[in-house]
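Next up is one chain by itself, shown in structure tokens, the form predicted alone.
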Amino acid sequence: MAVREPLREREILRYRKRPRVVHAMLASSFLVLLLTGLVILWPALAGLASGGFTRWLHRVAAVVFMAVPFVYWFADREGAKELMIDSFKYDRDDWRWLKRFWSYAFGHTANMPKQGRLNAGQKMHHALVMLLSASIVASGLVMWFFMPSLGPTGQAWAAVIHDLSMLALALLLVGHLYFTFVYKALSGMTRGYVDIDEARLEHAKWVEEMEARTTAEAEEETEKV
């Protein structure tokens, strides 16, 4: 996540690529899990449950979306620390964004307070996205191998906060996907970089940090000179 490249005209460097393939692994895992759910819940899908494949391939799904932060922590440790701190840390700007959520809903940044890499929304967003997949991984291991000794009323509860909290990530899946084309913040997740225009409209400080950092690079390559 941090940035560490110089920018593009017109473009700045959003996301780099280790956490965009952490990115997809986590989205399509993600989807896997929700849509072979659904086969196995409801009953107008049931068929497509029959032989026992879309059970497979929801625990295979499960695994790979378990794996996530292992595989982001290793593939850019430095990032995974700045995502964490950042989800979970706010400042005076972050609650008066807050405030004034709607108005952003709506697309309108005009009188929005400025923000750092990550806006108070999306801060928000990513910490509910850890806390929820750590409440679906830990009822979702809990059926998976000790479903039998539960009992009748600790399967229910064990698959009402399973189903609850997917619920509640799909939900936020469309808030994401809802904010990503408002805002026109796709092709960081398929390039790396976003419009800089764009970008200061919900990421004012951050970019001018960036900015900073360039000059101060060209101005000691200068020097070296």
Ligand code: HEM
The other form holds:
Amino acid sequence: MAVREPLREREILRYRKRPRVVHAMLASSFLVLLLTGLVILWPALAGLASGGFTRWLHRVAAVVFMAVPFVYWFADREGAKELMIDSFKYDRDDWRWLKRFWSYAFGHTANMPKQGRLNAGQKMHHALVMLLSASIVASGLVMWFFMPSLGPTGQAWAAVIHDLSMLALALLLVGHLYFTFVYKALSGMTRGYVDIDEARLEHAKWVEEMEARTTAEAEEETEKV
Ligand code: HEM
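Okay, that's the form predicted alone, but what's the structure of the form predicted in complex with the named molecule?
In what comes next, the whole complex appears, and the chain from above leads the way.
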């Protein structure tokens, strides 16, 4: 298998193939869950849900969605661990960055504190994805397997938690897509590489670290020759 260079002309490697496949699995299963969930919930679309196909598809997508953390763990343990830890670890620059979030939201990065592999906004997004997904999965499993034994109050609670968590995740997705396009990050999830100047705007500390590492490795190679 060809080894992909972390840095190449004007581009930097953001995601290798395995995390990209896991992300595609997460994104596609979530979108199917959202669409089929809307069909099941919304009276105007109820006709589409008749015959049971939508409910079946919702459950198939739920199984794929629940498998995501396990697939990530087995396919790329280091990446999965890094994502878990980074998403919940905030340093002083992260808090300073969050205070200036609105500047970043409008595309201004000149006075933002330098950020690492994930900027503080991404850390919050990814942490919320994990917490809300856990809430969606727990309430969904309760509704799937224990609905008859819950009683009307329990059933209502499970449905409210499930629907509100899904709504919150859908709103987060709007922000996620907005920043993906404003900071030209999409190629990181399609080809793996992003433009190095764009990456510098969002992750200056990380880009500097990767450049220093590449220079050190090149010097080591030269010394060996
Ligand atoms: C459907 C369209 C989507 C697009 C175009 C998209 C795009 C992206 C991109 C470009 C990144 C990499 C950002 C970076 O440079 O760090 C990313 C990361 C991520 N996205 Fe999405 N995303 C989508 C859907 C979703 C959904 C639905 C979720 C959650 C339910 C999600 C959760 C995440 C997470 C957790 C990461 C971090 C992945 C990791 O570090 O392994 N994305 N996304």
